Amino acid sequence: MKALGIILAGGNNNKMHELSNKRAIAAMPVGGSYRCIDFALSNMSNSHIQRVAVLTQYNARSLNEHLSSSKWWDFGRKQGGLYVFTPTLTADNGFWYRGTADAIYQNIDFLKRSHEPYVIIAAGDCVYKLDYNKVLDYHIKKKADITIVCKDMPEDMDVSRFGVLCMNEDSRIVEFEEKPMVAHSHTISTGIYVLRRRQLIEMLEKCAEEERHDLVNDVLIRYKNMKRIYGYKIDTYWSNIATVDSYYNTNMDFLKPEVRNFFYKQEPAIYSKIDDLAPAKYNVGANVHNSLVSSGCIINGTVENSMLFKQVFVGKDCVIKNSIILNDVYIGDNTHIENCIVESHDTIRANTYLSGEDGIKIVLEQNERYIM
C-alpha cells in the first residue's frame, strides 16, 4: 500500500452525556463484540496499510488498553506497525492537542520519518467498511490534492452536526460547510481524507505558524478554492456514533439481518481484541427474541429487541426490551428495563423498573459487587 494511516481518536463529545465520562468515543462498544475504533483499524489492515498511527487524548485509558497489542488487527510486522500517540510535553510544546490539525502536527515527525507518498486520515468514531485502495486509486486518477469520502444521507435526516458539501458534475467539491445552521445539501463528509504526505506536512506547518488547529476548517474548507478537492461517494452502511441517539440507533441496526450479514459474514472481516469467555448460557425460563447476546452472558428472563454485550447476567422474571446493556452488568430478579442504555459494570437491584419515556435513558448504577 502506498499510504500510511492516521486515526483521530482523541476528541471529547458532550453529546454522548454520561457515556463518555469514563471512555473515549472511539472506545464505545458496538455490535456486541467490537469497539468503535475496530472498524477504522480493520479497514486499514484489510487495505494492506502497514503503518497506522492512532492519536488519543481524552479518557484514553480503556482505549489504550484495547490497543495494547497490535496482533488483533495484524499490525505486528517488522515493517510498519501500530503506533499510539498521546499528547507529550516537550521543551518546544506544553499543550495538549488543541484540535485535529494540531494533533497531527504535534506528531509530525511520524509523517516526516515515513516514506509512503500518501496519507489516509480517518475518524475513530464511525462504523463502516471501506477499501481505502479504491479511494486512493480515485484520488490518483482525479489528480486531486485532497479527496474526501462522502455519503448521501436521507432527506429527512438532520445533518447539521456533520460537514456538508456540494460537488459539481466532475465530483469536485465546490461548497463545504462544517456543522451548518441550515444545510443546503444532504451529502456529508464521513471524516475520511486522502492527501499527499508532503503536502499535508506543508499545510500543517503553515497552520501551526498561523495558530490554526482544526483540520476541517483550517485545511479543507480554507483551501477549497485553492486546491483540487474531490469527493468519493460510498453507498454502503456508514454511521457516526457521536450522539446518544446515533449510538443507540447504530447498535439497533445490528438487529437487522442485512446489517448483521454485512459486518459479520461478508468479507473482509472486522477484527477486535478477543476475550476468552464461555458461550452465552440460556437457563430454563429464558426467552430471547430478535436480540444479540454476546459471550459470557447468562440469561434467565426475557430479552426482546435488545443488545447484550459481554458478561451480562439477567435474573429470573426480568424483561429487557429495546435496550442496550453494556459489558459486565448484573440485573437482579424481576427487573424491567425498556428503552435504556445501561452503562458497563452496573448492578441493577431486583424489582427495579427503568424506562426511557421521552427518549433513550442512560442508566448508571453503582456496582455493589466490587465494593468492599
Contents of the next structure:
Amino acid sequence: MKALGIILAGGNNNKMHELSNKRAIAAMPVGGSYRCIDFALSNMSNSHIQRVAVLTQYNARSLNEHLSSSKWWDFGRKQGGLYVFTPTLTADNGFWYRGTADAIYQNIDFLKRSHEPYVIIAAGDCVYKLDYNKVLDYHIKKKADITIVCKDMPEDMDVSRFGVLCMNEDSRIVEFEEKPMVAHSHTISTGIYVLRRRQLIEMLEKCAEEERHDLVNDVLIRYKNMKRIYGYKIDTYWSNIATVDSYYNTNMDFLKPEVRNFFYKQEPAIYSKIDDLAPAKYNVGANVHNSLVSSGCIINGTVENSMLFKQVFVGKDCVIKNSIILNDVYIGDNTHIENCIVESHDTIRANTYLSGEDGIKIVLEQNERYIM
Amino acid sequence: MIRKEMIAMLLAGGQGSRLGVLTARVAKPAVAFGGKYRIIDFPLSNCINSGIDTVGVLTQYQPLRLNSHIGIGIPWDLDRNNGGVTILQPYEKSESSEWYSGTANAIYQNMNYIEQYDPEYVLILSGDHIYKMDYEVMLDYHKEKNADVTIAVMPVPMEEASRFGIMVTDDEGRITEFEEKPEHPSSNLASMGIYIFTWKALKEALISMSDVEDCDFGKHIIPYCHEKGERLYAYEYNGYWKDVGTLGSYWEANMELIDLIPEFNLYEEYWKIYTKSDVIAPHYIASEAKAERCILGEGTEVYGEIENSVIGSNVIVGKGSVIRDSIIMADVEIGENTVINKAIIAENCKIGSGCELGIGEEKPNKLKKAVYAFGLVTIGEDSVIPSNVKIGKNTAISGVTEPADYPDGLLDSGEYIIKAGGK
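Can I have the other form now, the form predicted in complex with the partner chain, not the form predicted alone?
Then the entire complex follows, led off by the chain already shown.
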C-alpha cells in the first residue's frame, strides 16, 4: 500500500448541456453498463490502492447512489476503504469547494491521517485503463516531485479544453498551459497526478494561505520551474467525456472491436455496481446491427450503430440509428430516433420523430410512464 | 445466536443424472439457466425475497462450482452477521463418517446447524426447480392451519399425475392420503418438494427415523408424520413451476423464456432473481449479424445469426454461423459457418467452423436412451468439436474430440462420444 487515491468527481460544466443537469459528470453512464467513475475506481482497485477518497459536490445524488456500497470495486476492507467527501460546514469553514485544490485542502485531515507515502490523484470523468503502479515506479525512478500522466492527441484535434504541455528529452515538463488559446503542442494532461503525500499537504497549505484554490493553475503550473514535474505518456485508450460530442464519441468508440476488446475482454476488468437485470431479450421484429445492448433491454424494433444502456425497451417498428439511449428508457412503437442521446428514465411516446439534424440532439421528454 | 422464526435448508447435493453430460462435473443446482442464472438462484432468491435470511445449502455431488457461485452469499444479500448462507457438506464425525444417504438423512446430519438458530419452523427446499414463490405466504398458511407439516402442491394434468408424489386432501386442505408415483392416482395435487415443518415435529421424526437407510422426505419422513397422526396440510400453488430434471424439460423451460410475454417473467421489478454476475459488459451485434426471438447474455459477440435461442454471457458466434432452437452457455466459442439446430452446449466449449449440429433423423441414443432424447444434441462443458463435422440428433459429446472421432466426418444420430478427463 504505497499510495492512496483521490478521485476528483466534483466537476460539472455547461458543455454537457442538459445531460449534467441531474448528475455530476463522473456519474454519467458510459460503455453500456458502466458509470464514468468506474474506470478510475477500477484502476485504483486493480492497482491495489485500497484507500480512495471521492471528492464531489455538484448534484451528487446519482453518484452517491452508485457508490452506496464499495463492495463492487472490492474496497471496504479493514485496511483502507472508499470515502465520499462532500463539502461540509464547520466552525471555521462554510465554503463549497472553490476549486480542486480547495476540495482536497478541505479534507486535508484525510491526507494527514493516512500513512501511505504517495498520492494518486485522478479525474472521475475519463475513460481509460491504467496501472497506477507503473506511473508510481516511473515517478520514483525519475526522482520527480510531481508526475503528470499525459497523452499525445491527434494533430487535427482541438485540444484547447485541456491542459497542454511540452516535455524535454528527459520527459521533464517545461511548458504547461491550461486551456490555451493557441496550443503549442498536442500532448495533454490526462488529469492524473502522482506525488508524495507530504509534498501535497505542504503545497495545499501554502495555496490555501494565499487564497488560491485550483490544483492545475495554482499548484502544477505555478511550481513548474521550481519543482521537478515529469510527464508519463500513455498510448492506450484514454478519453475525457466532459462535452456532449466527446461523450457521444467515447460511447461510439465502444463499437470498435479494439476498444471493446480493451475494456470488456482484457484483464483486469472494469467493475461497476451490479443491477441484477435479466439478460437482454430480442422479440419478433428485432433487427439489430452494429450495436451494443446491455442487460434488461427488450427489443422489438430496428437498432443500428447505437448503444443501448440498461433496461431500454424498444417498441415495434421503431428505428434507432446512431444514438445513445441511457438507462431505463421506454420507447413507444413506431418511433424514429436518429443522432440523439436520450436521457435516462425517459419515456418516448409512440410515433415520435426525433432527429439531430446538425449535431447530436439531447432528448429530455419527461413524459409520464403508464406501462410496466 | 439470535433466534430465527424460520430457516431454510436447501438440498443441493444431487447429481441430476438425467441431465447427462451437463452434470458430469457440476451438481444440478449449479447448471446454467436462462442466459445468466444457475438453477439454485431461484430458490435462493425466493428465500431472500420472502424475508428468509438464514439458509443452509447441503452439498455433496461435485460442489466446487456451487461453492464458488454461492461464496458468502453477496449476490442474494445473504452475507449476514446473523444467519446468512452456510454451505453444509458431509463431514467426519468421531464415531462415524458417512455421506448424505438421503434427503432427510442430510438434514439429520446437520441438526446442529438448525439448533443454533432454535427456529420455530424449517423450510425444506430442493435446488432443481424454476419458480418464484413467496414462502412467507406459505408459512402464514402453515400457522393458520396450525399444521405440523405443510407441503406445497400444484395441480397437474391427471394423466401425468402418476409421475409425482400425489396428495389427497379433505375440504380443509388437510392431507388424508399420500401416494408416491401411483398407477391410478386419486388426486392431481403433486408435491413440489417444498415443505414447511414445525421444527419440533421434524426433529422428532428425524431422530426416530435416524436408523432408516437412505432416509428420504417423500418416502419416509412424510409417511411417518402422516401415520403418527400429525397435522399435514397441502398448500396449493398455482404459479409457474418447472422441474428441469430432464434435458427435454430443461430445454423447454429455457425456450419458454423467449415467448413474447413469458409466463415466467424475469423482467419484472418485483421479485427479482439474483445471481453472481461475473460479466457486466453489454453484448455486441455486428453489422452482418441477425438476432430475433432470443435471449442474449452479457459480453457476448454475435457475428452470425441467432433465432429462438438462449445464449449465455461471453459467447462468440462467428460469421455465417446460424443457431436455432438452442441453449448456449457462457464462454462458448462458435466458429464460422457452423449451423446448430436444437442443441444444448455447456460452458466453455469450442465448436469449430463449418460444422452442422442436429441433422438427420432421430434415432434412440445408444448410451442412455431415456436421457439423450428429445432430438437434442447435448455437449458437456469444456468440450471441443473440430471443424467440418456433422452431428446427428439424440447425441451426447463430452471431452476434447478430434476429427478421428467422427468417421467420415459424421456422428450419426443416437451416437455418443464421452472422453474421460477433458481439459
